[in-house]
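Here you get one chain, nothing else, as structure tokens; it is the form predicted alone.
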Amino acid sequence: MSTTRKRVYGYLAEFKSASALYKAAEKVRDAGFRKWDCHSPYPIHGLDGAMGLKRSILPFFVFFGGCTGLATGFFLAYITQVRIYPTVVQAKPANIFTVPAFFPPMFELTILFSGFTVLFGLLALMKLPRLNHPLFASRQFHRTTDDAFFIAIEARDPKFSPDGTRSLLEEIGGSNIELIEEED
């Protein structure tokens, strides 16, 4: 006897194109729901309107990474050439207005900075490491990288309600529509 439980994860329902896909996410747009996604074999141009996304926050995270890493990378030349060990470059000696000579670590670091900031926010933001998603339990979604459209609708989504979203997903043309469960 098993002593998993399961949860409902959402719904999800099949498209036949990618106008069809596009138009039904219009609707559950305009539905109200937050928490979805369409999967498509392809990028469909102007799907991310259609969907109601915002624009991503994290070229706020690379600037903000970026400055740390330049701010660092002054402080630490400065420290070390200026104030621990003063350094004399061709008779004359390192401080604030030699700031050129620091422009090289100012520069590596402004990079390996924001390159830390776009690995590690887009893990965050992505959710990673998941080692598996609930739809891949699905026993159509494996067609997504083939030939299927589909959309799924989260349960935790607070306009979700078992019979309302089906419903809704009957309307706009959904086939196939399949209510996807995960393990507890």
Given for the second form:
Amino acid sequence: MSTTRKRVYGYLAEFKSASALYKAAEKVRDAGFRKWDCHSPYPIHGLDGAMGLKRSILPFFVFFGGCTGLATGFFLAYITQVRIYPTVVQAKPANIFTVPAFFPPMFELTILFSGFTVLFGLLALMKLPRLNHPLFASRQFHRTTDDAFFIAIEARDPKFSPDGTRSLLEEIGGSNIELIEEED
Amino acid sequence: MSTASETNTTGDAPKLPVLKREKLILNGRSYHWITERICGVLENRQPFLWWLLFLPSALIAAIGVGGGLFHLVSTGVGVWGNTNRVMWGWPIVNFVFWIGIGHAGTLISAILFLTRQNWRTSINRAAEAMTIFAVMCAGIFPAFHVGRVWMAWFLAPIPNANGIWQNFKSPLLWDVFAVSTYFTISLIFWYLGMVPDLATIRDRCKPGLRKLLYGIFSLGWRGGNRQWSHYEMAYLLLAALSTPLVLSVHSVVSFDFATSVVPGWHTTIFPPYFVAGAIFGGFAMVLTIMIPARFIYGLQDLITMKHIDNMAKIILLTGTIVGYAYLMELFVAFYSGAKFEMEAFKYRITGPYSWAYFCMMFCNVIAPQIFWFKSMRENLWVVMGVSMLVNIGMWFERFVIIVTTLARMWLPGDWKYYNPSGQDQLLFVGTIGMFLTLFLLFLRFLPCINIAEVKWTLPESDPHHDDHEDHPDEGTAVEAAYQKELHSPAPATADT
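Next up, can you give the form predicted together with its partner chain of this protein, since the form predicted alone came first?
Next comes the full complex, and the chain you just saw is listed first.
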């Protein structure tokens, strides 16, 4: 029989409402924690500010994704229609001045590439897909997708201390405080 | 109903009460109730009515699409009723019809999201599913209309064996780009929107195959705000990308017609007219499938009469726009002095296809006008009936545009009456079966209402809800000075 060693992942505390979660998040932020997160069944607007998070960087990537799509659309049409295989149908010329006829594919590819950038950029930023996580071992965490509000503070955080963090969570109104462990 | 009369005159600045918003979720349901009810749709045994609808739909899909396409491919496109002149008959009518159905889904998801219309949350999931399935039905027709379907890859922008490239100046190639992009983006939008709800189902499952599958598709979602923050931005971006996309897709479809020189098609009104028609037909289809689903699964507290009322109003608006477009086409044909254009319209109205024209006019222009009356918008039988009529009418619109124009071009020798063949009819009915089958499977396996977003519309979801509770006089606004001048002689008070 092998013994599994356990490592502390962090504390999980439940809050009774979105408002309580919001106020508690402000206090955790002000206490200087970095490795922590608020879990809720739906996105709570304004919680980014309460947690001290910056605006998502996703649009930055999507801009370049869209530009790539636009360029792909243009060069695909231009190179094939003007350089490689100039097709003259209904007397429409084959040169750079036919570019308005290429606008629909250019537009569609801009949207398509942007959409893919949204999808894959989002997954990268969320660090998903990830099929297991220490929080899934919790006895109550499954309620986060139903009707519960949680704050999880990780042990990786330099401010974390087994007693101090627990009492902080109690102080700011957390209940059902649970120590989450993961297998090492 | 006394609102303006309850002005607060105690302070210096008089205050006007703000009109109360109608509730989007009725009967004060809790988060847990919402989860239970929506997940219950797919966790409980399906009602008998589901089987009653599913089995015939699946059978029709198998015979119509499966059998119809088998016969078509093994024999040749000659089994369709297309002729030398009407080389685009039912296949393209059906293609444009199904693509149009999809538009309401994207409209509800994207445009109503950008304009912060929170009532969309109860219906957007089903409408997006409708989009995906409708575009799948639509795709069948052009793919098989090319004749040799195994050559359909010629549509993709890659050179064929002879080094020949596609003609990028052709609206038909634009169509390929538009429709395939539309399908892909709609699929991403639908799937990403569903990830948190799939996680909800995963967390309710007992360990087993179901939990594994929902677990894989929910990607390990944990509902952390660091995830929500990016997720919300992604959703906003997709909405912003889909909004011009949905308007472009039906515009590009209309270019298939408008860039030709054929009388009756060569009109600049086509793009906006097609887009309005698509939204019109799409909303009718949302109502056609959501009113029964709401009844069967008891979703009345989530999809309220307000939602239905709003959709009926959109049908009224877009139906009127479509009616305006029909009349404007006639006016332009008359006013431009284009002889052939006028002849084409005369033929539409008085020729052998006039029955289709008047059917279209009745279903699309006259029938929705009943929604001017509130009592009619509140009668589900009327709403359902009008939605069905609009579905039929929008099909006839495409039939009228395509067939009556192609049936009589310039050579009198070709002026033969167009009849669809049995194969045409079989395949179209088959796609209706396929659409219903896919939709019923969606109801069975996926959350049909956006759980996370519906929860978000509850008043207690506002992080400042408790603060508002502490200040019970919220909801009053200081009256602007110019408003006081408007009713300078003391307003007649009706204290009843």
